[in-house]
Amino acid sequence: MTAIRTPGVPVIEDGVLLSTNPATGEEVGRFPVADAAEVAATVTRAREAAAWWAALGFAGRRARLLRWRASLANRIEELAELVHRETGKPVAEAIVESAGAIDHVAWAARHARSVLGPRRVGSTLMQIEYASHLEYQPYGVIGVIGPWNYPVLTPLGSIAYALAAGNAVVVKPSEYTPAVAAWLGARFAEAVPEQPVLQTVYGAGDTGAALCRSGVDKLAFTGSTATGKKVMAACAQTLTPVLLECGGKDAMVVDADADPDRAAAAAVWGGLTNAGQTCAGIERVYVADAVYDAFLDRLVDRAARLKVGVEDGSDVGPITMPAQLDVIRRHIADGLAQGGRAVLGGADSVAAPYAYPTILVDVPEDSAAVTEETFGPTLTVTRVRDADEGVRLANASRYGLGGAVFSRRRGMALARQMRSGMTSVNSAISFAGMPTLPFGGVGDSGFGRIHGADGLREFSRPKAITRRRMRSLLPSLTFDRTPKQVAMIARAVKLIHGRPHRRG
């Protein structure tokens, strides 16, 4: 019989993880707890695979991820039912999310090549006798540390792009979603089962810490800014790399030449989408004054008619994590507290392991509700004179991950102002599942990219060579040179660069 324990609360017992459905408390799965040495042990094995991973190119890389991306795709029902049954959130969502990944899976093994292959690259005057070459080679084992609110998605935005680039990876997932980890590890070894490439382990916090000390080459962290700083802090003692993704509180700006319903639309998806429960997701929404009123009465209208709950058809699952309850009922009551009012929701949205859809209008920006990341399904909604007073206002922020306008002649010019890594126009949130776009934050979202060129460049080494090839007409690198050869030197300085830049 399976048992029922506290929801969502993952418990070790005898050194075994126990995860649990958030919202019935039934048992998902049970996974060893690794220790210190077991994580270390892990990054052996790993070291010997990455060696054989490595050598087999980028062809064979190509075929072993493009073989793991079609048992995923073939397998994406089987998957999201078990990220709904560990996380809680709506199979739909769990279907998006993994398609998502499965995507990103599929482009950075057909662009590895294409990104980090050797290559020749030009030259300079001053040593047109080299030829120079830049070529960009893996690190060996990268740590990957992910979340649980897309447990799917966000590793796979660091495992697949250090796979393709020719790492072997060990993965140490949320002990709240340790299933869903193994079953995408269980997937990779059907595909590759010649060596232990992709390795995970088990555990809460200390798991964690012994993988930052482990001796892998590179670490990729995704969570809050408060664990994020531990890890680089832990990292920082053998100045192991670190990739930091930290969450934000991001905004969206609606001009006042916006289609409101298509805003409002947009701000119920990128707010409420996975309860809230999105580092990317929208928190604030400023609306320019000429479409305050229409924004705000669909916006309303439609985040009523979602449905919450756990059965077939809900919109807005429970909250993964129990803790995070606390901390939107504390912004929620902040934000009335200083003001505020809810036009949707309100102090009693929050009944566990749910918290319903709210609304809030006219709190103070230096408010909770404002100012921190709140991880659920909220949104503050602000008049403003005009985008430009929106831009400012949400820039105003420590954060600085994604964030969203919506505007029919100055979009574009709006999103190069915002101050973030990604930005969408007229959509929220669509950054995240573009392969070719890097993902990543700026301030307290941390720094360093995944996905697209940049993901790949991340997790691989540049290395630069120089070959000469002719005799130096110049020689000045040498102890051999003489007077007259330093003064031709001078000479060509001053030739080649001693005149302003003319046009043409």
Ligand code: NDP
Contents of the next structure:
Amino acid sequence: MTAIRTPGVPVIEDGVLLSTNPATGEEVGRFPVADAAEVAATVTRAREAAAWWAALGFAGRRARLLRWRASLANRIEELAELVHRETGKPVAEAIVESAGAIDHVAWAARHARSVLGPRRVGSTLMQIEYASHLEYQPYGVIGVIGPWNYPVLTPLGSIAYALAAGNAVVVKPSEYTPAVAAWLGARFAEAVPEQPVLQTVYGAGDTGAALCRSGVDKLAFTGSTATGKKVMAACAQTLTPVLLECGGKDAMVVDADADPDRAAAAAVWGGLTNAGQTCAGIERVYVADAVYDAFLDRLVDRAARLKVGVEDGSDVGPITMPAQLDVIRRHIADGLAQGGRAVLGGADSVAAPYAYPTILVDVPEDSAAVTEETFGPTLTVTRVRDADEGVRLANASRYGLGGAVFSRRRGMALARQMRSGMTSVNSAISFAGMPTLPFGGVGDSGFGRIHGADGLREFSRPKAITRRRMRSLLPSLTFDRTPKQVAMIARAVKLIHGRPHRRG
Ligand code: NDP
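Could I see the form predicted in complex with the named molecule next, after the form predicted alone?
Time for the whole complex; same chain goes first.
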């Protein structure tokens, strides 16, 4: 193993992945890289474990998942410290991320039976002789490809729901955050020592590609749209279903009657939390003319006070993936070159390993700073006539993950009009840690849902069963029916459905 070349850039050598701290270059851990054969062997082991796990039933899984969640909760500081070392994220932010993730594990464990368990559903008059039963069965083995930006919350958003639904899981963490994945897996193995129900394979993109082709029954991917397309193409070879969470360019719309200070506080946090490396982070703000000046003053004031660094008490940490610094620099440069103005930060704000808070105004809507995912601590702020114009511009993006609206009177109505999977009213990103709500996007942000009841269903197959409960008065599903019975069926259809205005 050679010395570290660039802090934060993982090195793979002699079949070993070396993970480092993006701020200091300190080694965080070493992990064996899995080739295609090892990935396949892991999935084979997972298949056996899946049968055992499924046979435990909802109660058995619930008890074990709640044991895991207790271990994560009791060691949350240790987990947050590791997240801090491997991503550079401030410890406080890592605590908030982990707390949300643990809440998801608990919710998924507790609600799997009520969402997925067997139930009777109604039958219609036309087929009254059959009872209808619905249940949701596990797929078997779920592959999870995770990102580095939220190495606890994001993978667990898939893993916890997949496990609660009765699947085994093989996870390929980002090569930037293998140590966090290993720690989570170790705690799971302590809670569920019997079988390898949750396994981790380490490596770079080719290990992820091998997982796509390994025969997993479904693949959940979080990362860039470009890689999401590759994942979907690879999965198409075996018709493996996919769930894609591909980031976004989320907007906040500030209405004329909004409290400018509260909106500014939410925009600063929503845009700059985790140094802006948040799939559902705020990157664009559209502010109604009436509150624009007051909002911008407060926004700049608040953002300028944030402490950038890796020491205790920092608000904005280093950029986890060094290559991202070039993207942030390019977006700022493009915004300025196209006529935008920096009211905070600007062209010199990127100084590895940090990107300093930057707020751009008057940036044209076709600049890369407005159209592409920046994944850095930057915001564009645009003056609009009113919130409706703000929503129109917010929706003119090929992405559609989350978003926020600030309004006293029209919050819910504006939220409904936003073309995205989730919207926060008078807050930012408040949907991500809410286990009762689904999380996922539209357009280039991907499809499928993690979290909530939809997240549980995402990792299971609906199984429909009809059971005859009496003889048929009007037999239709048989060649034994008589012409007279067929005529009676036609008459029954007219009676039940023939009147346009009758309900039923
Ligand atoms: P990628 O989309 O390249 O990587 C995401 C995950 O996919 C990682 O685990 C990665 O492995 C893996 N991967 C890479 N190539 C393949 C492949 N061909 N088949 C299967 N898996 C693969 O994102 P990056 O980490 O490179 O970040 C690039 C950009 O993506 C960011 O700038 C940001 O805009 C966006 N992004 C969005 C995220 C979100 O939350 N939606 C999260 C992360 C990034 P490895 O890391 O080992 O290469």
